[in-house]
Every structure is written in C-alpha cells, then in structure tokens.
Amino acid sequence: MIGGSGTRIWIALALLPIAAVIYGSGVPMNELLTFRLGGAAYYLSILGALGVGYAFVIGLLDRKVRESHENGMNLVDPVTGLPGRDLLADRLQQLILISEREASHVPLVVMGIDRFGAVNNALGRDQGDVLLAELATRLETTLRESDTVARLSGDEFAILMPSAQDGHGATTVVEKVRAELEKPFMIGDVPVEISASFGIALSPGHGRDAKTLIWHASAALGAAKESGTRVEFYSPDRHELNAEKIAMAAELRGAIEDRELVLFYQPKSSMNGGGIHAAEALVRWVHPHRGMIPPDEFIPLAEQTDLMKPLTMYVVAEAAKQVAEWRNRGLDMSVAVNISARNLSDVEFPNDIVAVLERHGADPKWIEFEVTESTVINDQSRAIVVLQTLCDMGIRIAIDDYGAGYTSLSYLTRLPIHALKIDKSFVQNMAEQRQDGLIVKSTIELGRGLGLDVVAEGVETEVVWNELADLGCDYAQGYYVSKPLPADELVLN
C-alpha cells in the first residue's frame, strides 16, 4: 500500500536528493510554487499528494529562504512583493543564454525615481513604502505578463522585457511607463506626482552575463540623471567598468560570502587624558592568492557596482559583533564605520542597520557612521532623510575628511551630525605650514561653536599632538596613537 508508513519512509529517502538539489540551488519555496520552475515543483506536488516528507522538504526550503535573507541575498522585496536583485539576475541570465542560441538581444531597463528622498521625507517612511507598493502595482499592470519588474534597492526598479528584442522596443516600453507615471498616485487623500529616469543596456553588446548587464544599465541610469535627459543607453565612455574590474568584482562578491574580509581598528584617543574609548573600523581584503588587498583598490569597485551595500552590511555586522564583545568585557568602547553615497541613497538602509545591530546585540549608541562631505553634497535631501533616521535610532554621525571636499558651512547646520574629523592633509603639516595650522584652528573653533566633537586625523608626532591639545581638540587619531590593528592586538584602556 502506497500510503503505508514504511513505504512513505522509503519514498522520502529516495526523494531526499531532490530536496538537496533544490536546497543547494538557492531557489526559494515561493519561486518553486509561484513561478513553476519545471520538475522541482512537479516533484514537490508528488510529495504533497503522497504525504511523504512534505513538511520536512518545506522546512528545508524555508530554511534556505531565511539563510538567503541573512546572507544579504535579495530574492523577493518585502515592501513591493516584487522579485529582488538576485532573482532578477537569475531570470536575466536564463534569457541571455536563450538569446545567444537565437542570435537575438535582451534589453534591460533600470528605472530610478527622481528625488525620491524628498518625496519620502514629505510623505513619511510608511507612506513612502505605500507609494513604492503602488508604483510596483502600476508597473506590473502596464507591462506584459511575460515581462519581469524587480526592485533593485531604494528607488531603483528594473524591467526585463523578453519580447522587446531591441533598443527601439525598449524605448517604446519606457515611453509607455513614463506616460503612466504622469498620472498622480493617490496616497491616502493626497495626490502625489513623481517622475523617473531610465538607463537601458542590451545583451550581448553591453554585456554577456546578468551582473554586467545590470551594472551597465545602472550606469546608464546614472548618466540619464546627471545629464537630465531622463533616458540613456549604456555607453562605455560613461563607465570604466572593464573586463578586469568585472572579474575582480566577482571575486569581491565571493570574498564577502566566504568571509575573506577582515577588520582592523584604529583607536581614537581622548586629548583630555581620558584614554581610548573609540576606534574606526577599516576593512581589509585577505585574498587567498594575492594576499592583502588595500581598500583603495576594492572599495571604489564596490561603489561602481551593486556590491557597496553587501560590503557595508558585512563591515557593520563585524563591527557590531566586536563592539558588543568589548562591552561585555566591561570596555567602554564605540566603533565608527565609513558609509558611502550609495548607502545614503538607499531609504531601506536604516532598517537594514537595525536588523544587523539587533542580531548581534549591539546598541545603536555604540556605533558611529562616518560620511565625507562629497557624499552628503551629492544628494543632500535624500542624505538628510537617511542620516536623520539613523540619528533618531541613536547612531552618531561624523563628517569625515572635513576640509578636503566641497566645504559648505551651510549644510553643517542642516545635517544631524555629532562630530567633525579634520582631514589629515591639514593636520600632518600644521606644525610647518602656517596656513594648515590656521585651518585646523578655525575648524576646531567652528566645531566647538556648533557643539560638535572635533577629531584630528593623521596625528603622527608628539609636536602635532601638543599643538592640537593647546587648541582644544577633543580626539586624535593617527600613528602617534596607534596604527590600525586587529582587534585582539589593540591595547585599550
């Protein structure tokens, strides 16, 4: 009898390899059922009909979904219900393989809402999410059933159109979407008007794999926003991501997943005799073949691609674990982490940070985020929204490399910041160069006048330390205090 318990056990054992293959494939359960991925769904339906090990398989696959989220994989966007970046990449890769056999093209459109930070700030976070969900619904109803709409991050969406075939077909779809976006969205009783910019890339000319095509469409979107044209095709002249960088980006993604990145910590010393109570986390890549790769080689690459968010989340997670350990040992420490313009353009970033800190038992008050002037100035309205949200959570905000960028005193009064870090180019030469000394002095006075802590970077000699102390600087960081070290080599007091 097929329903007997012994038979069920044998069938369950026989079908375990199928479960293992599905588990290892990275395909979530809802994809197997909703998108009907061939034989996998068929076998699962058999398991359900027979009542054989079904709960076990479901549990196994659901565990895979949870793990994918914990590892930063973006399969289904929780706000809109749309496919996320990783699921889009999987579908795109399949279409590229098919198009190569048929000698056809695959157009990919990446769409970004113009000035969404200001819109989100005006509506409030919850209503901003409602707008995103409404936008997703409108996109899906505007496009064909065979098209895929995905949310990449923040205000960026992707449209994959198997039937478009060429650039003309892609622009036709873009114009159709633009026409739909001209109609106001009703958020509660409030009509909200938005506009969008679009970047278009086509395989095989603009990329023969999914990641490259997504990167290049995103680069075209950036060009469209910068130029004000609203729609741009990818052009190699506008993007320097060559084959070597693409290969290195793939290695970097693997390094994040395989935990080849390590954090070093550079202490910040109180100049009022209070010892060391803070440190800046600096990421290093320990490559299995090339050894230690400096951050100036791979961080700009992450900025150019979709790797900035997983890289930042990795660093924040490691720093959170470390500061929680220090605190558990009775050490009154906090940790600073550098964040980028891409992080500040992502309205989901604060929520992601909350989840990471809670997972590792770290209080937001133990964390400081450092941002450069140019990072903030790129899109002040959106940056202010994200920074204010982080500040409201209890996270401290510091302006890094102050004085080296496009200095504007006006934005200092509008940003929710707690500290200024004077750029090391002024600090290192302040004892010999009178102008540098005057800049350091005026910055310290400015910071104290605004009620901010002032940190001097690049302190390498006792002479500079003493001058900074005389000027009333709060903290010092540099080789005179300590070079960056692994956590277990730091001498803390």
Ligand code: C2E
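Between two forms, the rigid core is defined as the largest C-alpha subset superposing within 1.5 Å. These numbers come from a predicted model, not from an experiment. Positions refer to the first chain, counted from 1. What changes on going to the form predicted together with the ligand:
- Residue 148: CA moves 2 Å or more between the two forms after rigid-core fitting.
- The rigid-core alignment places the CA of residue 162 2 Å or more apart between the two forms.
- Here residue 218 counts as shifted, since its C-alpha moves by at least 2 Å between the two forms after the core is aligned.
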Contents of the next structure:
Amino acid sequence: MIGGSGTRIWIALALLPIAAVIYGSGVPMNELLTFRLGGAAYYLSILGALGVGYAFVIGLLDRKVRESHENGMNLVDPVTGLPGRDLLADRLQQLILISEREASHVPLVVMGIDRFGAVNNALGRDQGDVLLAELATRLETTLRESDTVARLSGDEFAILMPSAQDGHGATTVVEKVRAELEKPFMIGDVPVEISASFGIALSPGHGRDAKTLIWHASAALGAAKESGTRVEFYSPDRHELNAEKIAMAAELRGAIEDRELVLFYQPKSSMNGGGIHAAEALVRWVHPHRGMIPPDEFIPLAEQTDLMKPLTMYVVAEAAKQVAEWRNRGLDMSVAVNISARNLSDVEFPNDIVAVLERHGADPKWIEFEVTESTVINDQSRAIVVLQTLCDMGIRIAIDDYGAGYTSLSYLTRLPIHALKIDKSFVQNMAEQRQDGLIVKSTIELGRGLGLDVVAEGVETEVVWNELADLGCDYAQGYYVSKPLPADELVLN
Ligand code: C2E
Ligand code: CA
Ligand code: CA
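Starting from the form predicted alone, produce the coordinates for the form predicted together with the ligand.
Expanding to the full complex; the earlier chain stays at the top.
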C-alpha cells in the first residue's frame, strides 16, 4: 500500500537534501521554486534530491511488484523476466473487451514444454532456469512486438497475439514457434533439444473472460499432451469430462472420510521354504451403488488431484493397524504399501508417516513402501531425500513394476532400496516368451549382485514358480500363491 510507514520514510529521505539546501543557503522557498538558485552546490544538491526521488519511485515500483507476489499476484516472472499469469490475464481481458466491440475473436495459445521434468533433472535446476530464460528470449524474438509472451507456471507459457484474429492465425504462430524450437539450445557447451505441445482457445466461443480462456487453453494443452497430437483446440466435450472428473474426485474425498476404502492383502511367499512373512496392501473402493471399484479406476484420479496424500495416509494407517494386529497374534509379518510420486515430492511425508505408525503401534521395520521407477525419476532430488529419510526411519523400500518403465540402471545404486519387484508383464509369460524369461533372469542376477531381495509378481502357474526357483528368485507373489484377500481370509503360517 502506498502511504505505509516505509513510504513515509522514503518521502522524508527525498526531502532531506532539499531541506538542507534551503536551510544552509537561507534562500527563501519561493526563490527556490522559481529557479533563481545560483552556484554548483545547489545544482548538485538538486541532483542529489532527484536521485533520491528516483530511488523512491523505483523503490515504490519494486515494492508494488513484491506486494503483488505477497498478495499471491504474479505480475512478472523472476526467472524469465516475462509477464506472469496476472499481467497476462489483465492484457487478455483488455483485448477481449475490445474484440467484443469489434465482434472479432481473441486466440490464446498455451504452450507446454514436453517432459520438462526430465530435462530439468538432467540439467539441474539452475541450468533448467537458464534454459527457460533462453526459451523466453527465443519466443520474444520469434513473435511480433505487439504479441505478449507470459510464463504461466513451471513449464507453461502463454502467447497472446492481437494480430491473429482467428484459429488459422493462431496455428500459423504455433507452427512458427515449433520451427524455432527445432534448433537446439546451447546451455553452456551442451546442446539441449526440447519440444513443446500447444493448446488453443478462442474468445468468445471458448470463454468470454480471461480466466476462462486461460483455463480452457490449458485444458486443450493437456489433451494435446495426452493424445500426443501436440496441438489441440479447446473442445467443450473435454470440459464435460473434466466436470465428471471433478464430481468423482469429490465423491472419492467423501469415500476416504466415510471409510469406504478397504484393503485387501496379497501374500509374498518365500521361494526357499521360508513361508509367508509379508503381504502387499491393495486398496479397493466399496462404492455404495457401484460395488467394488478396482484401484486402477481411482488412483489416477487421486494422482491428478490433492487426494493422493489423504488416500495414502488412510492406507498406511489401515495397514499399520493390521500389521500391529498380526504381530500381537505372534505372526512375524510385515506389510507393503504402494506410494505415489506425489507422496515422495512432499517433504512433510516422512513426519506424517512417523505419527501414523506411532498412533497405531506399528514399528517402521514392519513396513515396506513400494515405489515405481517413474515415481523416483520424475523429481529425483526431492524424491531421494524423502526416500532416504524414510529409510533412515527403518522403513524398507522396494522398486515396483521393475522393467516396465524407464530402464535407467544408474539410479539403482544411488537410491536407498532393499528390494526389486519384477513387473508381472515379464513374469506372467516367462515360460513361453524367451525374451521375457531373459529379462527375468538378468533382473534376478542384477538384484542379487546389488544385494537386494528380488520379488517376482504375477506368478500364476506352477511352471513359472519352478523356473523362478531355479533362477534363485527370493519371493513370489501372484494368483498361484493367493489372490489379494481381506485380512481375515488370508492363510498365514
Ligand atoms: P501393483 O502394485 O503392481 O499391484 C499388483 C496388481 O497385480 C494388483 O492389482 C494385483 O491384484 C494384481 N495381481 C496380483 N497377482 C496377480 C497375478 O498373478 N496375475 C495378474 N494378472 N495380476 C495379479 P490391483 O489390486 O488391481 O492394483 C492395481 C494397481 O493399483 C497396483 O499395482 C498399484 O499400482 C495400485 N494400487 C493399489 N493399491 C494402492 C494403494 O494403496 N496406493 C497406491 N498409490 N496405489 C495402489
Ligand atoms: Ca505394488
Ligand atoms: Ca507391481
């Protein structure tokens, strides 16, 4: 707010040299104002006053930008120097108002860098910022001066083109930008290649205000990324889908609160006669009208919303209660819980886990977390810190679906892990498919070489069990041993 105590100090500072000049010279105020001052000292003092005044104005502007951030406004992006979301919205709103008077369209393009998370990880965050700044410069030089390029979020930019009056104009600009992105960026001595996807929305058809238009262009970008088409116009059908997802997310939130989620347990059997001492917790939604909903139908929704944390905490609490109960009955059991990428990017997660385990009397040593390769690779540095903290607490970590995602071996040695779970797609057919058998064999060797427990999941037949036993696999999980079952139906020994 202009006129706060800080501002008053600035005004006082600005007036100080002037007051000093007047006082020192004895020149009356009116003479000063009619510029009848003589002598270099006076001019110097006036220059000084102007300097302080200038600093005052800059200070105010700086303060306004800072305040805009404090108020949650995003006027200028500090990394690229481009306008931020709020400044873009302001300019877009002006253009929409003008276009309404002229009965014309305003196209808005939202551009997203493909797989920026991976690029950022490979380069490191600082160099990632350099890349973003270079990209901003390239976009600005490619586009017209009258166009606005803004940064919306981490890897999303918006382009506003007052000269492009329809969808055709917008696609021409998109093609121009895509052609420019084909040239690699030099980050230090390293040439870095990136590509981008684009979503386009046009006022008034896709929205009559800036906020709606930005949201719809972003939704189109999401569709372009998902479908791999790279460029998509907003389509109201997708909006319907979003509304459906929003409704289902609300329902899932209620289901967690109302404890409609239940855990089934699938045993992991020792392959060298050691019996069953571990089970994986697998969540199901017992819907009051739709019956049992499998996790594949609602976990992705939780991943896309803020529900992953409450869902995981719920599952960990239930699993902790169960394992404590088994232990009280004298059963030497541990339980595995599936953890999502979102959990590992949350630095508070380990503390929350400690609290839940304590509340239910479960020792961290009885708990294993299963994480997929992609979970860890997406946000490596933070994920490693969180994993290490969990590991230091005594929780075991297993890499789930091993072989199904990225095949980067280097991270295996850098992560605090205890077990590898070979993805069921290789295990199921290993008896018939030579290639699958080879992958299973080499994964078992790799795991043993690294001192990890190796678990084969998706073991459906005796033939596969025997082959795995011959290869020296440590544990088997699958329908051949047992389907996932409610805890009270499990046969444990
Ligand atoms: P996953 O972690 O790979 O779990 C194994 C899935 O394979 C389970 O499906 C299990 O029922 C199934 N399965 C087990 N044995 C066999 C077999 O011999 N043959 C075949 N064809 N399939 C077998 P489910 O329970 O439907 O879970 C699917 C996925 O949902 C899980 O895959 C996991 O990624 C996710 N999920 C389940 N519960 C949770 C949870 O609590 N939190 C999170 N984040 N994800 C979960
Ligand atoms: Ca799993
Ligand atoms: Ca798995």
